[in-house]
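Presented below, as structure tokens, is a lone chain in the form predicted on its own.
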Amino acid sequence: MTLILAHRGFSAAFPENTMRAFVEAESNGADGLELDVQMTKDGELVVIHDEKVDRTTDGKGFVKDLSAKDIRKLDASMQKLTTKESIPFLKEVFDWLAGNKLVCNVELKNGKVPYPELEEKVIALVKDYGLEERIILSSFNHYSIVHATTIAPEIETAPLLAEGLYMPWVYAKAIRAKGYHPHYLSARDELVKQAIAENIKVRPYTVNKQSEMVRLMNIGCHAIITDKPDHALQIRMDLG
């Protein structure tokens, strides 16, 4: 079965990586989610996809320049709500998925600005919520990735590729990962189906289309990435 993510949450609807997306993914039927996280001035995690946060809050300026407590004061609703949304810290969305059996890909957002010890800080909140079987990590960064995977070999890994890659079931080995991310566009179904042979899981973002949905679960991706957490469900559902 084809496990369904909601990318940043059920972000078709809801305000992106907020915890109102989040609780709506799983009240829709998600198997899981997944999250960006990028780390405050004063060390602390967030949840938030871009390095600004000028496009989904109210605020402006860099997330590095900005504290914890300056976070707080922000309103992510993006005027899809009449009432405001906070900018989730990674440890409250841990606090929730400990009351849930979701599957969380975390997406460690450090390829433009690097974020000093993200990774450590990560799994060490990943291991103290016990939450290793339930997390993935990814990133465009595959240093990153590969970091991970030498601090927590238990957690798994999965490099974001925005482009095909020839034979990316090898590459996957090569770092140690147990998956990859690709872009739906890049993954081809005789792509795919090799990797998926090879004991790698295939997990493309960010599936929208009906069609591209009902052609990723035909051949047997191990889960795909959405925005619309809802449209895939009822997809599976259909597919049987």
Second form
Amino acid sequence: MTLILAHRGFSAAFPENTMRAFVEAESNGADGLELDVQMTKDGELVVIHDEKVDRTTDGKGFVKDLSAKDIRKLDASMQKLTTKESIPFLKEVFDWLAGNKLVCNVELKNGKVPYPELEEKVIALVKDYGLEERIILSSFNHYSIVHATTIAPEIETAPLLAEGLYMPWVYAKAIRAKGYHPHYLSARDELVKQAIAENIKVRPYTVNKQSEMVRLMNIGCHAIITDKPDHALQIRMDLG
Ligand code: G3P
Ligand code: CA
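Can you give me the structure for the form predicted together with SN-glycerol-3-phosphate (G3P), which would complement the form predicted on its own we have just seen?
Whole complex next, starting from this chain.
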């Protein structure tokens, strides 16, 4: 069965990367979440997609230049809610995960800002919460993936691939990743099938079109990452 991972939570209907979006993802049938992690100037892990807070909050500036206290004051509801939504700290999400069974794909957002010891901090938190079996670490920064795999081989890792790659399963194995997360347009049927045959998990992103959901479920992707977990669940039920 193809798992449904809610991209930044149920972000089609709720403000992305907020607790509200994560809770709504679960209640709308997602098997798991995808979320993005950056780091404050005082070393706190926060769940936000961009390096800057400008697009998704009422604040301004780089996450790396703000303290955890500064971050806590911001509103991330993006005019989609009447109530304030904070940028979550990663440990708040893990507190909540401790009470359910969701899978969580943590994307390390260290492709532009080189956050010191981001991998060590995320991995320490995963271990504190005993979530090793339910976390997948991904990143567009493949050096970070290799580093994470080296220091915590028990936690699954997956490189993100924005472009097509020749034999991505060979690449995944070469960097000791158990899977890879391709853009859905480069997840061609024959490549996904070959990767699965090679025991490599494929979780394409960001799959919001019905036809693509059907295609990727039918060829046996391990998961899809989608803004619309409710649609994906309906399609999975229709496919039986
Ligand atoms: O993890 C899949 C996807 O989230 C990667 O792209 O820009 O949405 O973080 P982005
Ligand atoms: Ca992401």
